[in-house]
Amino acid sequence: MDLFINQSVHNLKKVQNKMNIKIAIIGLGYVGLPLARLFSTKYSVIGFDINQKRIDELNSGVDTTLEVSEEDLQKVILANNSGEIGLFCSNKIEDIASCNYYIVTVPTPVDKNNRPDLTPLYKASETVGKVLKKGDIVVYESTVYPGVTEDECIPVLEKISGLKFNIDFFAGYSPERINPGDKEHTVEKILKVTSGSTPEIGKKVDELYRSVITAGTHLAPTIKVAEAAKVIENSQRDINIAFVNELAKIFNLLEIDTQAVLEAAGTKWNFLPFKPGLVGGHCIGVDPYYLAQKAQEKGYHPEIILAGRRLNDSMGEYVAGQVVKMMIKKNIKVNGAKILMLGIAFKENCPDVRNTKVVDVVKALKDFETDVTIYDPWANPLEVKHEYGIETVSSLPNNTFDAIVLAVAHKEFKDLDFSKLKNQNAIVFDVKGVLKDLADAKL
């Protein structure tokens, strides 16, 4: 009987604790919104973003990033209107004042010199600091180098709030692992690394994520370990892609089909299936610079990491050079040539144009005085124009071209009738290696 009573009391406490949890997600982009949607299926969640237009769209059940379906988003928005769980989005700081968990999911870009830009993190920390209360927990998900949470963000929280770290408030770090456009590996299906500023807080943070992440969690011993784990995930991938990009350059000189080589080598059980290409996006093309910066601050020059970055950053000009070389070989006049660029997003089947390296190809081709038309049915032309000053179209042009470059493997491109897009003697260059026999050349 006593065992039954104790278990009942334990269960009641769990329910009460869950009811007392109120979560604020700071930043509602590709990382923040899917997380907010997931947490709001079990908790009361306030999504905070400084973009009023974004807030209005989300509260009406529309996600322009396409990471959360209208049906799933509207479910949690409606749940918020009818009960204690659900999602409400706002750009008013007073709306997050009653929360006790603050999860920061703002971007961490690099500047024009590839140095880490922590401005979004500082501003988000200032926002949280204005409403921070005793007992609150602040969790960072943004990708950073080891030490940023405790050495850069916590002092901002302390200064703005007037509270003492690990006495009045606490912190955690749980690196995002969002894969934009991937509808199979959604946030709840990706194992989550967690950590806390004390062992007890680590367990609390882990329990919070474990309550919604069906793939499970891994509690790291410290915040710095969790930060380091995240930044090396993408650095490792960057280096592997740099290796196959270098192979593609070598095999091109040897007139060997790189894709065929990789397919043959891939028959070995422990061969890693990386492919050559343009390495952009919010993580792989950026994160290695964060680790390199921290290493250099400590007096170590990370040769392999930076060599991989340099090689991958050179691929845009390399692709453009190969296209021009092919045009010259086929006696196509380069100056004034009409070129169709298929895709501007950083990856296939998603509208995300952050740090896309397709712009490097476009810039290099325009340096040759070519006339480049960019067609991408996924990317928002206004966003591309704002970010890069480049004009794009969302509908297939009713023209013919001297060269066609498939830069992004959107599903729409695989069914195009290239014969209707090509001028006589035109070339097709397949960066992604998806056109099979339709392309004249590929990486």
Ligand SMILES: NC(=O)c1ccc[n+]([C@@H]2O[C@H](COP(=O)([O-])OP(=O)(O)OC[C@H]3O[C@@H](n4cnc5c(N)ncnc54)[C@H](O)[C@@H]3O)[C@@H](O)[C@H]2O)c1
Contents of the next structure:
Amino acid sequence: MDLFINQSVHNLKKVQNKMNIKIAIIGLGYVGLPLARLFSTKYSVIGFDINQKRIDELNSGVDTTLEVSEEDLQKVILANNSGEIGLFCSNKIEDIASCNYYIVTVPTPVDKNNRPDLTPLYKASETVGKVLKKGDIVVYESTVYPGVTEDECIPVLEKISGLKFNIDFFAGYSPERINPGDKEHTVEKILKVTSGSTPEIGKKVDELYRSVITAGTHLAPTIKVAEAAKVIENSQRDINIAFVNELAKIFNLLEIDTQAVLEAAGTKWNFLPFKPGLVGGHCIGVDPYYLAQKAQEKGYHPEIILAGRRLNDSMGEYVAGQVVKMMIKKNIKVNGAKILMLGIAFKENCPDVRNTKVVDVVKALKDFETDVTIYDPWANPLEVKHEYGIETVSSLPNNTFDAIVLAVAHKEFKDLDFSKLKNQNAIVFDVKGVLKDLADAKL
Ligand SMILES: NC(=O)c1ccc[n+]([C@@H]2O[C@H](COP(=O)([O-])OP(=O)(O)OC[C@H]3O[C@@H](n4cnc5c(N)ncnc54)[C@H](O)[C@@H]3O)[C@@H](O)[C@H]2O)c1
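Show the other one: the form predicted together with the named molecule, since we just had the form predicted alone.
Whole complex next, starting from this chain.
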């Protein structure tokens, strides 16, 4: 009986302890929303975003990024209405004033010269600074170069709040590793790197994440180590993809099938399975510039990192050149040719079009005076129009084409009846290498 009572008291303490934790997630995009939903299954969470439309949609249970299902989102929104855990989304600063953990998940883009643009991070830090109280912990999740949290964001928090770092308030950094559209590796299933501004805070931050991340956590010794770890994960991928893109260019000149070469080489236990392609999105194609900028600031000019970026950024134009070359070889008139582009999203099975490199292919093909129709069943045509000023369609066109370019491996494209889309003699160019025998050429 005593044991039962003790156990109950212990459980109650655990519950009360959890109830004392109130988390604000600042920025409810691809990273912030899944994290807010996950935390809200155990804690009271306020999701904060400056985008009113996004807030209204989320509070009604709709996530247009398709990262969180309507059912899962509605569950936590409803829980918030009826209890002490759950999610409530708001764009009002007063709604986050009573939180004691602030987790910042705002974008970290580059400007037109590929230099890091920290404006959203500064702005989010100003917001948090206005409500920061003694004892609060601010954790940054946005991908940055080492030093951004402590050298760029903390001074803003100190200035706006009037509080002292590591005396009145504390910080942490925990990079996100999710992959948009990936329903297998969801946030709770990916081991999470954590860190804190003091060893004790590191443990506290780690404990908070460990309470919801089923895959576990890795507590890094410092915030800068955690920041550096994230940025090199994506830089490593970028460089490896650049290498296979270079191989594709070489093997195309040698008239050897790149996919077949990679398949053969891949039979060795330590050959890394990277594939050639367009490197878009706001992570792999952007993060290396963050690391490069910091290195340059310190007087080191990164060679491999920037060479990788240059090569990957050139692939859109290269693909267009290859398509046109094939058309000419098959006697297809290029000027005025009707070309169907399959996909505009930056990656398969997701509606995210930010920094998609398919637009480079489209632009280069249009420069050859071709007539390009872009079909993407996932992307929102209004968003594409707003971002790039180009038209797209969400349903498969009824007409036929002189060339078809599969640019994104959306699942819908694998079962298309290409014979209904091709003019006689038309070519099919498979950038992603997923069509097997249906394609006339691959990257
Ligand atoms: N998308 C990914 O797969 C992914 C994966 C790992 C890491 N990251 C990193 O996570 C960060 C966030 O990326 P994302 O893809 O979620 O971005 P996103 O553009 O999808 O979402 C960002 C959200 O932040 C909001 N926002 C912008 N400024 C704000 C401010 N001052 N206050 C409150 N809200 C604000 C925007 O309205 C938007 O809803 C970036 O640093 C990114 O590099 C992204």
